[in-house]
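Have a look below at one chain only, the form predicted on its own, in structure tokens format.
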Amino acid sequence: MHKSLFAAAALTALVAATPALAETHRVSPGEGAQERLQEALILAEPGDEVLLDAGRYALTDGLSLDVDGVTVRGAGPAATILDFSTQQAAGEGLLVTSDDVTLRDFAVENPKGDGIKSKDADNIVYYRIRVTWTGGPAATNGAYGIYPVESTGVLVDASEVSGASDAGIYVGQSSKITVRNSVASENVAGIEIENSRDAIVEGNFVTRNTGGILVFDLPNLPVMGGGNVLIRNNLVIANDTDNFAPEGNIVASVRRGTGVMVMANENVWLQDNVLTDNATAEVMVIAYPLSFDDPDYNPYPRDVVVATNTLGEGSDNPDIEGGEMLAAAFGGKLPPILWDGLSEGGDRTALMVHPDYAGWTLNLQRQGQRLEEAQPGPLDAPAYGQGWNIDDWGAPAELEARLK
């Protein structure tokens, strides 16, 4: 009798000390999907999975998740579709504000604002996510498709975005980032890394955007000082869509036919990419062109390296003032690498280029100088030395385990 009581007490103590088992919250499309899905996202606890059955979910309002450690899993980006075509408010399709979240295997279509935004959400994974504005490029589309911001630890893998009126895949004010094996098409910017550090962008197919891959640093943001960005093994091809960004957006100034554009960033390395049929420039490196009043902001590019890449047949229809005359002056088309001529000076070199590649410079003399005052000429950029140690760049290794 005493033994039985002891065993029962021990079992009770063991149960009390053991964390609750993870649960699966299953949601199906159909009537009431908006309420049922949002309820599942609210009731989920750390470790739980919200399982979305295949089908089209007609949603009229945005969704939100604010619980750490939750996985939201669909049946695949072609099978589970969160359809926001009748969304009333202009917010995101899905907003995530918690850590250690995994989003995988579903699609978001036609959100009125951004597709999926995660803010202050560390160690987040986007895997096999599709965000599409099905009507094609339009200024009325949402700004960003996949939109992690102010986070440490971001992995975007095997995803696809088209139609964003700013950037398809945008990572801002963050660190420890990997964007890979994804497709960005018919956005203003295909992939954008902005005011962020320690990023790897690799294995992506970026085509028919206005600009392919942008690496920017902007003033007057809570996090500045972008840098340490590796761009490798990407296909950046025929980014030929006219700029459709709403007037006033910084990307509204991106020229049609820009392959990779680096602005006011440091330590950016381009290696083993295929850049071809980008009509203005395969690679463009410039200083921030506008006036600013932030004393901590550095508007110049520093240590940008164009290493061994395949630079193709672009630069033949530049979307710049006097482009036709410039192309004629260079023998029919412009060299593939464009630099505005501006640098910080001192020990920091703006641009280093493989000796086999040709380029040209605008020879601007001061930050903010008008393009009309350019004095174009051939580029004479120094060669680069050894590769850099990138061991601390990219998403943390533990995020990989969630892809299984």
Second form
Amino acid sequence: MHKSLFAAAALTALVAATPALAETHRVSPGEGAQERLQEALILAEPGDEVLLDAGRYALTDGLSLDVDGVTVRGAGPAATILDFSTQQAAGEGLLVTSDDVTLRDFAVENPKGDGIKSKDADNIVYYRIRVTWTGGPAATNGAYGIYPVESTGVLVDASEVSGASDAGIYVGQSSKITVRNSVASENVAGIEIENSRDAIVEGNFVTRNTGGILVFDLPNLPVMGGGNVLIRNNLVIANDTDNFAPEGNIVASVRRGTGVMVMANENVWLQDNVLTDNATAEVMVIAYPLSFDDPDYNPYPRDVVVATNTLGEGSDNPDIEGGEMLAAAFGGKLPPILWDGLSEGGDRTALMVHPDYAGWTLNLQRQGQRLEEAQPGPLDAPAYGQGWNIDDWGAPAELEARLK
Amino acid sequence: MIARLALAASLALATAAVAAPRPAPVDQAAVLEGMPRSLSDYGFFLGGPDHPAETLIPYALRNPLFSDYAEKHRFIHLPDGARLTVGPDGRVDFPVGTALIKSFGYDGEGGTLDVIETRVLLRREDGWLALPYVWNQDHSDAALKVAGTRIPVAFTDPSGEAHRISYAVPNKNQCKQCHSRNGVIAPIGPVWQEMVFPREGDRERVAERTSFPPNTLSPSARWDDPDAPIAARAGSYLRANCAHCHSREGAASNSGLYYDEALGPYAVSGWRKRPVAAGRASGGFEYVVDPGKPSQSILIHRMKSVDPGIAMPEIGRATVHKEGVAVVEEWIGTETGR
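Moving from the form predicted on its own to the form predicted together with its partner chain:
Every chain and every other molecule in the complex is listed next, the one we just looked at coming first.
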């Protein structure tokens, strides 16, 4: 008796874990779309797919998904549009709080807060997702377009974000990240990797933002110590939009015309990118400039490498106080790489640069020092040695398998 | 004022329950299995929200969560032979088969509550399940709305200001957004020293079934008690309204802002803490809490907004809680850096 009961229980457990019973929940736009779509997202079981027919879904509230292993699939980022123009509540258009979720082939337009946020949602895939604030850059737009946070395993591929008043694609407090083949335009920050580790940012087209690709670490957060970031094969071109972030945000201090900016991070490698027409600096490497009270925080850049890249015709109209005079002092145009001169000290180098590239330094003497006290001069950065082993960086391979 | 009203209303309810016909027992199977489509399937109420089964234990909270000035009636259903445990922080651990029941509504004629919805939290073998039920027009029953809904509501707040809002019944996921610790659903209200039992003898009856921690559990200041120190009142208010997300285990764990911890000159309280992912919700201000400067503090800016991209909390609030904002403003205003 006992034995057979046990067998039955085991069988039930097996059936529950088998994805072979996966169902498709099909949703179409029109009357009651908010409730029908939200209900599908709630009633889906692990392994199921929520299929969004083509069309425009007029949504009045944020949506959320809290079931592991669900795929939400539209008919393409130009065809299936989740329209949040009349959103009345929630901090984002779509919130995902479960693991192993795939979001693909749909668009989110005009969310009041963030576009799609995934929090504590491990192994998530964003594929052919578009988040657009259709009125173009505006301080009244939401903050982040694609926003995974506190997650291990993030793959953003073939996606597109424009108009975010903070960052288009923003990955925070996460690890094992790949952001690739995506377009970020007309955001304050195009792509931002913040307080995160083991990230690969590759093959993206990043243009007309205020700053292109940002790699930051900030204090007073549960996850700090950002590092291990590879930035390669990106086109970071003409990031020339005036900063439209509301004041107070850390990105509000990003200068118009910043290509790649690394702040307070370790082991960041830039290679084979095309960085051009970014009017302040193609590459900027700095320490966290503000005051902070957090003994666990390291405000300095450590081991940032500018390897072989194409550094183009930028740095000619810097968004810096006295920029014109500075440019004149350097012969009409600033060198493409800017360092604030600050490092941790000891044997930890802040910045290493390919010997072919020119740079300049503010020669600041201490963290938090004001820019007015800078004593600009040519950069004499050491060359770098061998490349690093990056086998453990980037999204786990099993996330790739979902892109079929 | 609000707290007193709620208490009086609960007492009235309790009396009504006694006068009602002998109740059918609560259907324990509905508490333990499936997602019943109708609230009547449980047997918690006898033909309407004003007639709770007499086995339900009404309770209130010293510092309730603000929900658009809605009145709330809370009840506990305990299974037969239930034993409860109170943790070192006062959090009550309920046994399988427990239901926590909370009705939301606005004052109607003659001191009754015009109930809109009733949310239930069911303690099952595999954890807690949160489900929202919306009452029909004649209050004969309430239907499960897993995807939530919006209902137009008109009411007058305690200051006499009239409001017309689109009242939001949360969907099942939104229930979890607040009722979540480490990604698992958990009750947030029932903390022993914060619970008020309006019906005579209930506190003693529950206590008889409960194991308590050895240390003393002291109740927190009421947020609306003018005689309590302002920092304690603000702390109570922020704990009741923010800490379910803003804790190290909650939905806002990534913010580094934690209101279940001691309030004071600490970054986790927002004290000179710069915004991280606030976006435009920063309002152009530098700090979450700028001591001495409530009008320049992001915390106040977000409490005062109803814009979904700015407002805190993110769900469950379409009006500004003027009285609550005033308490937090006063606290920030009296703090002058340290």
